[in-house]
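For reference, the chain that follows is the form predicted on its own, supplied as structure tokens.
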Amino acid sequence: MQLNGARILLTGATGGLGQALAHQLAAAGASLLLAGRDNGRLAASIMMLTGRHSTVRADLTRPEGIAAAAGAAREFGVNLLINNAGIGCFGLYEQQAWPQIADVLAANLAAPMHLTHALLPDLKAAPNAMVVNIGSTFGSLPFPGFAAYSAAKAGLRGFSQALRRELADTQVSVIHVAPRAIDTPLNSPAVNALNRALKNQSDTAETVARQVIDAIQQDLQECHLGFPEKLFAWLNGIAPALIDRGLAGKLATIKSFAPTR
């Protein structure tokens, strides 16, 4: 898809990846509608961009937030939706309170599905449109300590694939991009400590943003980022028992870093 002249709704615009995406998309000539929950951070983000852009304050886990974002998107003439907003959740499943788990499912799965549903008629009416869902390696390589997060991201991947196939006879493309760990201030100290202990590699937000933009420009419908994570995700799809055995050896380390209630 051509980004010069595109009109983009970017959710999660004030986070680490969101800010990197906003800068690079604006530099490519796109007009941006930045969505987030904090007016102050949205205002600060838009001031750092060149070009004509706008913001909308919206909690996308609530119906009124979806309505606000969708209404602003229609007025803005959006033809590219980037579902980037999401939250992390590290901890042993039985130790997590249900409201915390529900929040993860709402932010990472229900919200992008709901917003896409609200905007789909408008996107289908555009001459050329796209939905980009930012997933995670954990959606294809579910990881202990991230049961709720992995479930949400696996659901987002399945939604992306099903919707892409459903829209095959339209002008709307659907892309799913699955980064590995991203080094941003949003990571909790426990997650950072776990990644160091397991020697997990992470990418900068700027690196991931460039790869997301490449996927958009080349219409790469399914894109996993990072090696060997991409290999392990593929292997999990054909021989999950091998991944079971490999991760069993890391379980004690994961449990040692998992926060408790």
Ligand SMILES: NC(=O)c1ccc[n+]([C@@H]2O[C@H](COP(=O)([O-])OP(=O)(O)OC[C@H]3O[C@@H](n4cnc5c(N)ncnc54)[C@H](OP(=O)(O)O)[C@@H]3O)[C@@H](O)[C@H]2O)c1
Second form
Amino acid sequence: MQLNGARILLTGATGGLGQALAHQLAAAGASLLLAGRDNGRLAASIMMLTGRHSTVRADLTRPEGIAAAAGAAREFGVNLLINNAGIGCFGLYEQQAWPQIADVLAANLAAPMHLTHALLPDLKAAPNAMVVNIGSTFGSLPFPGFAAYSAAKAGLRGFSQALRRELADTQVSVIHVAPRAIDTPLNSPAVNALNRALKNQSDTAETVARQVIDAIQQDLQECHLGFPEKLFAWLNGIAPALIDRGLAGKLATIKSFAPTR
Ligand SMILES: NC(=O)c1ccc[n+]([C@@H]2O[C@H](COP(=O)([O-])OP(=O)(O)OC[C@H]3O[C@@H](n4cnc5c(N)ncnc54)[C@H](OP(=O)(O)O)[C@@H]3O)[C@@H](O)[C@H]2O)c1
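The structure above corresponds to the form predicted on its own; please provide the structure of the form predicted together with this ligand.
Entire complex below, previous chain first.
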């Protein structure tokens, strides 16, 4: 899709990746509707951009937040929806309280599905349109210590693929981009310490934003970012027992960093 002239609803616009995306999308000539939960952070985000943009405050885990974001998007004339908002959650599954697990599923899976559902008639009515879902390596390489997050991101990957196939006879494309770790506030100090101990590499938000924009411009439907993460995600699809064995060797380290209740 061409970005010059595109009209974009960007969720999670106040976060690390969201701000980098907003900056690069605006520089490419797109008009942005920035969504987040905090008016102060939204105002700070829009101030850093050149061009004419707008904001909408919406908690996307609530029906009224979806209605607010979808209503503003309709008025804005959106033809590109970027489902980028999300929350992290590191810890051993049995140690986590159910409300925390439910929040992870709501923010990372139900919210992008709900918003896409609300906007699909408008996207179908546009001359050309796209939905971009920001997933994670953990959606294809589910990881100990991240059971709820991995489940949500695997669900988002399945949703993206099914919807893409369902919309194959329309002008709406659906792309799914799965980054590895990114240096943003989403990762707690415990996650950053774990990544260092496991020698997991991370990317800057600017690097990932550039790759998301490449994927949009080239209509790359499935994008797994980072090597060797991309290889391990593929291997997990064909030989998960190999990945089970590899990750069993890291389990003691993962447990040593996991926060306890
Ligand atoms: N960081 C990583 O290591 C990493 C790796 C792979 C994939 N990702 C994915 O990349 C995307 C962006 O994450 P990030 O790293 O930029 O995280 P971040 O810096 O923590 O930003 C998260 C954004 O999501 C918004 N958000 C959270 N819950 C929301 C809700 N209920 N309703 C509306 N907005 C909500 C936040 O808005 P507020 O300002 O209102 O809090 C914020 O703008 C996420 O989907 C994440 O899963 C991240």
